[in-house]
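Shown here is one chain on its own, the form predicted on its own, set out as structure tokens.
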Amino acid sequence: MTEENQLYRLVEDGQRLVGEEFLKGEAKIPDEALDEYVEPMPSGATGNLQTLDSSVERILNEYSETDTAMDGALAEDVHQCLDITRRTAGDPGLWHWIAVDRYPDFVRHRWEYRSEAAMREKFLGAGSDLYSNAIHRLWWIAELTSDGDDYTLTEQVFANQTIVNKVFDRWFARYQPAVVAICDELADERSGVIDEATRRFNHALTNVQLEALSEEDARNLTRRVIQDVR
């Protein structure tokens, strides 16, 4: 049996904790500090921790820094060991608490440091942008091209990067038929055709209402996308 623990929260003021040192990983917050600004998850969410801890250990002692495969190899791990709805997964604190209190070593080996203002989108994106927070954005993915256990998608599009940059990028990220059908049809296809054919298939959905489009309908757009990319 799991020991599931509880999920929290940095509130909004504790972002002001997050400095370039911090961000650097020149300096710690120091836990006291933290805990004020730490409140528990409203919803009483819970995740599997010491599990998703050993799992995120593994990733920094065998991965090289800055080496996009570690995405792959976390991502169904965070998704499974996080028990939490997409609601849930909408509250920006929840991230922000994950990657600056629990995983920061994660977040640094990860990212390369080029600017504070592109470091704290790793440490303190979220919300609508599925791209921005670093441990965000492996939940978000694993989440849409999963299908219960079977995250088969999931490791192909993570596989590719160009996939996760011009897919996960765009508006329609969050609706996961579109997502499904895209990813799988453009999984072996070069970055110039991922490319342009995303930037079409984002103008298309320009023309028709998204919600409305079934996963067939998305990857019959996606089919005529690509053929007239080749």
Second form
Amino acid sequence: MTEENQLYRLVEDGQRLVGEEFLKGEAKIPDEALDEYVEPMPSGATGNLQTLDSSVERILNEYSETDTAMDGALAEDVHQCLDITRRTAGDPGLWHWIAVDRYPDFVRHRWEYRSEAAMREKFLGAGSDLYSNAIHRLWWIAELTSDGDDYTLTEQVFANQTIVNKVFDRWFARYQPAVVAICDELADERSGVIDEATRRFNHALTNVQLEALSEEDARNLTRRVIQDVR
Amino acid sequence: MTRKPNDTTGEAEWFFFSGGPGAPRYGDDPTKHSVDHDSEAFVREVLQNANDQGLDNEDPVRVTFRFVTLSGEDKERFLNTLDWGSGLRGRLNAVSRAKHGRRYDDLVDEIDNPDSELRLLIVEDRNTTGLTGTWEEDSNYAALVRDELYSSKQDDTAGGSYGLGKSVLWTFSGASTVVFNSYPMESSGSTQGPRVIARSKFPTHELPDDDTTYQGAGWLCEPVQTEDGVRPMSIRGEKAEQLAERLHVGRPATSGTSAMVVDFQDPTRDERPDIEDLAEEFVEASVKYFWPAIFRDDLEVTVETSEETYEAKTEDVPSIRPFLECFKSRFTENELLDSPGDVAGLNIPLNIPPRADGTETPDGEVRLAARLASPADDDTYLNRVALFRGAGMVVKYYDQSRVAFGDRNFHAILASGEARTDFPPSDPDQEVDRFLRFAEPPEHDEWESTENLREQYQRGFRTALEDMFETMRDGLRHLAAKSNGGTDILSDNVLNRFPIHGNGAPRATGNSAPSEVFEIESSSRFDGERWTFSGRIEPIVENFQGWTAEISLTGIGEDGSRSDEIPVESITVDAENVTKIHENGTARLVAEASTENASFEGHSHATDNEDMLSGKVGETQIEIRAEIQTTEGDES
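Return the structure block for the form predicted together with its partner chain; the form predicted on its own was the one displayed.
To see the whole picture, the full complex is given below, headed by that same chain.
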């Protein structure tokens, strides 16, 4: 029997608590300071945070720092433990709370500090940019590539960081049939092919309406482009 | 018709007009069927009436909805005062015996049942004109007490120009009876009162012990014999005050009207809702439709039950909060929405045709403001535009979901007429307000082409409205468009329609800021085989030694990101002293100090009839990077 916990969001003003020292992992934000800027999700959304806590704990123990394999190892659990609507997941405040308050150690374990701006994005990205906040990114990619409880494609995608980079940093990544088609078709390709094919695909979408494509259409389009690029 | 008129100190009694042979016969109240009635509609209509009758001063119109539940002796005393036993019950029995049915039968049983409760709703407005005038004239009093579907309202900004609203009072009365107590504000500026009268609206009926046909409309009044026959007069003075108290419709001696709905019930519901639930619905409906008036302190709404008093506060209804934020920030200088919560605005022109009498009208504008929705917002009215004018009532939450795209949802307002600014309205604002008022149908829930508009304005009113909405939609598209990601052709087209953005000349480059050193024009198109382009470059600074311009073509992705370069194959220039250099598919023009401007034309290499789905041909932007050499150094 698992227990559901209330989910929270970090309000916009709370972002000022996130300074360089925190991003580097050299300072913590006191709980009482955070409490002032954290509020329950207005939708009343809940999640199974106990399970997620232990998954994150396991990842921190099992994987060395910056190992990209931890994405694939955690994505399914993030998605299952946060069984929320896309609308709820569209609230940046939720992901800011999760990254800043709940799992800052994971964010720092996964992402090396290269610059303040880059690290801020890992903590305070989110919203319409799928490829930003460290945990938001896992949830959305799992959301767009899973099929019910089947996370096969999610695992394939995370096994190939070129796909993660080239597909999910683009606008068409918000349209699930296209995501499924292109990720599936590109799964075994070389990174050079993935790079060029996603660029061509994106360019072709200026001629056809993305949302009018079925998964089959998107698959045909991808195949056509891949053949040309190889 | 033979009732003897009472003298001035007489008791109130029920008076019904007799129809006489050939007089029109009424079924149920004809106005009952004209509006889609639920409690929300009730609140909206009633508040609109009160709001329109506001006095011309700084104070708000105050409206209190008061629920009173009577049982036992209280109920009996009330019914006696209302003259239920000898005045109304017999008539309702007569009505129910006729073909009009069971509703009245059940009603009589219910009211006569000593164990059942009687629900009253008193709508008390203050700082309003009250029921001024007499039966004989075109007055507030006559419009409410005498007429059907006839309006007599304060001024040009008033919400109603049909008088339909008042009928809801009877629609929501199980006993089809409403009692009024009014302190009218007379033209002298003094408050006269109280003035008490009740009105019933029954179907046409006959009583068993006389052979008169009664029309159906009845008054608890002082029937007075006049030259034109008997007229129902309101009770005045101390008698009125006492009567009002006994009927639970007493009020403070300030100008305004209290209207009591006897046996309040929602005709659209089978079950009687709990009073506290009803009170909360009333508060929510008040805020939903009147937040502009409430926010501007033009209107205060309170709902009282025996247990609690609720005040309608704009901040308590989450679904309208985003609209309120739009309204507060509607004159922001932002013209783009970047992050959730941002508000941006545009002026939307409304070109009003001349009035029917030939008077020219000034062209006006209304203010569109949109707020990018955040997932934390209540989404009840997501992607809707709240339309309202000076009356401060939201006419409609206009669904514009088609304009939203991707995750860029919004809430928007169209603040119009006397609600456009917070300052005293300009002449155009007043004309816009008048025009839109006449564009409202009886339900006041649209701005559309109406008979009223046809009467008041010359041809072109329909186009004026359509153009306003069309521009509003384009404006929304522009506001909701992606604010990053490069060339947005749709958005540029839209910009051309809004004078504040300048002349809408084509942009020279996709991403960079407009040049301060050069004036650059360019255009490009795909001719089926290749991209052709042309343009003109002119330095706008004085004293330069020469300049260069690099012209390139770049394919872009769906999201505006750069894709491959499209090599320029050929370029021609019309100016002398300009050297052309081709490098890696880019054309470079090098001009000398004497070259004041240069026009150019060129084309890319052919695409070899590439398939549109190959990813090799698609949206392309022309980029022009120009640099000038001056005596002080280079600028670009």
